[in-house]
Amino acid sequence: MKNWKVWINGRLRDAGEAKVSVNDRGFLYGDGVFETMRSYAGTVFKIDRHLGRLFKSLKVLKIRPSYSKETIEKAVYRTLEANGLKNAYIRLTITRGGADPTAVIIVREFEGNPAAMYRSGITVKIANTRQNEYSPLTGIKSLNFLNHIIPKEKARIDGYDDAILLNTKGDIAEGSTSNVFTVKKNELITPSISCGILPGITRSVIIEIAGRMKIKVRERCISPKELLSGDEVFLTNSLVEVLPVTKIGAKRIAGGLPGEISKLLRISYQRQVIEETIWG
């Protein structure tokens, strides 16, 4: 995109002119939080939940933002409009800054992922990296993201699409940028918050959808062995929505094809997106 605009500290600027100080604590120490959102037809899906999680994370880090939720929401839409985008990836970052917090909104055109990813599913490996469920950073989208980046890059080098992290107890925690679900005997199971996961926005929507469809949902610990024996496995986040996993390491899941419940939940999720963004 040429001449795209970035919202930074209350003003829209050309990307080439948008600057963050070298003394910004987000740059120096990863001292800040972020949210990744997706807009459909010009409406950001579940923006209220994303901003709620963001402000909760800021409270944990004791960062007092310079802008209210309402101001940030207006700024998101202002940035989309300035860039002429309807379907977009949105990245909102707030750091402790220097003298005052820094807030940045970046948007990019995003029409979705390749259809082949959903037809065939993706491959993942269970990483050796552990997610510390006792850390104060657990449950917030901190800029300290290397614990997730490193296993994903290692998985990519090893020929996989993504990685799944364990917690310190050896149970399944989360994907590198996603929440994990498995299906066993028509029951939907996902690691609970106490397992050291980020409470994903898409995760919460899928749990709600499953409840309306009378699919039993259980939030509890999942061992790697149980995940490998699941009838289906899929990942969720705002960008991929519901992404089937058809291979974990050398083990094929669901015969190497996306499962029926995974497909049904993806269709139901997309229907809700349409109802709330396009028709709403």
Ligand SMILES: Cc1ncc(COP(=O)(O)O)c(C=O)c1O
The other form holds:
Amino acid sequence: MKNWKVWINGRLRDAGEAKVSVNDRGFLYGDGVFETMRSYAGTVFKIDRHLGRLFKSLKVLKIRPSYSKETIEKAVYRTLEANGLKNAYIRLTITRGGADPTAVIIVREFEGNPAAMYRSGITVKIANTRQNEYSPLTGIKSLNFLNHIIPKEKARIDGYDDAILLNTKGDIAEGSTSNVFTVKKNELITPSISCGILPGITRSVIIEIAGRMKIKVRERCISPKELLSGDEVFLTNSLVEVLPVTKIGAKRIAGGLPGEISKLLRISYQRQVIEETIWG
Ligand SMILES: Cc1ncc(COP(=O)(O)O)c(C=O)c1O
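Alternative state: the form predicted together with the named molecule, after the form predicted alone:
What follows is the whole complex; the chain from before opens it.
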């Protein structure tokens, strides 16, 4: 992109000038955290929750950031403005750095999600890779992401769109970059935090929406067998929002088409986004 601007350690720079040291511990060890957010019509959806999670994650790693939440929020908006973007993908990274922490904000035009993914749902494979619910990495959005990247790549090679990870007990944890929900007899079930998941911001919004719609929500562990027999399954994250799953391994879910509750929750999520961003 021409004149593309990146915010790095307090300054907006041309992307070609934005450099991180070879001694940065983020580069050397994946020693840092990140957030992925979306802006809609120039407003970042749930930026307060994303920054809250970021600062919690930094605390777990005992990284003391050089900037406050308020400064980072302003920097996100400055970066969007500098790049003339309203509907954007936003990636915020903070590492332990070398002497001081490194902070980077990258924004890109959000191209939109392929409509076909929502029309027919996606296929997923349950991965052999386990998410360790006892690890301090679980529950924070760490740069140490290979445990999620490897199963996703393997699922793609095997002909699936994505992977779902189990925890060490063999229960469902989360998607490679998402949280998992299933619908059974009109109840919404999603793995609880203790099952070894990242506490997704989209997950939290969906739980709230379901509550307002009087859909019963249960947060508890789910076995793979239970997931396979679900009436509906969907994944959530800030970019895909609510994404129906219509096949897990060889098993078709919801007759191979997105289920009604998944569709309803997707529309309700989008309505909330519009209310808080475009109309807010
Ligand atoms: C492993 C993992 N779980 C869950 C999520 C969903 O998080 P959020 O809804 O905050 O985007 C993500 C997002 O990228 C993720 O990488």
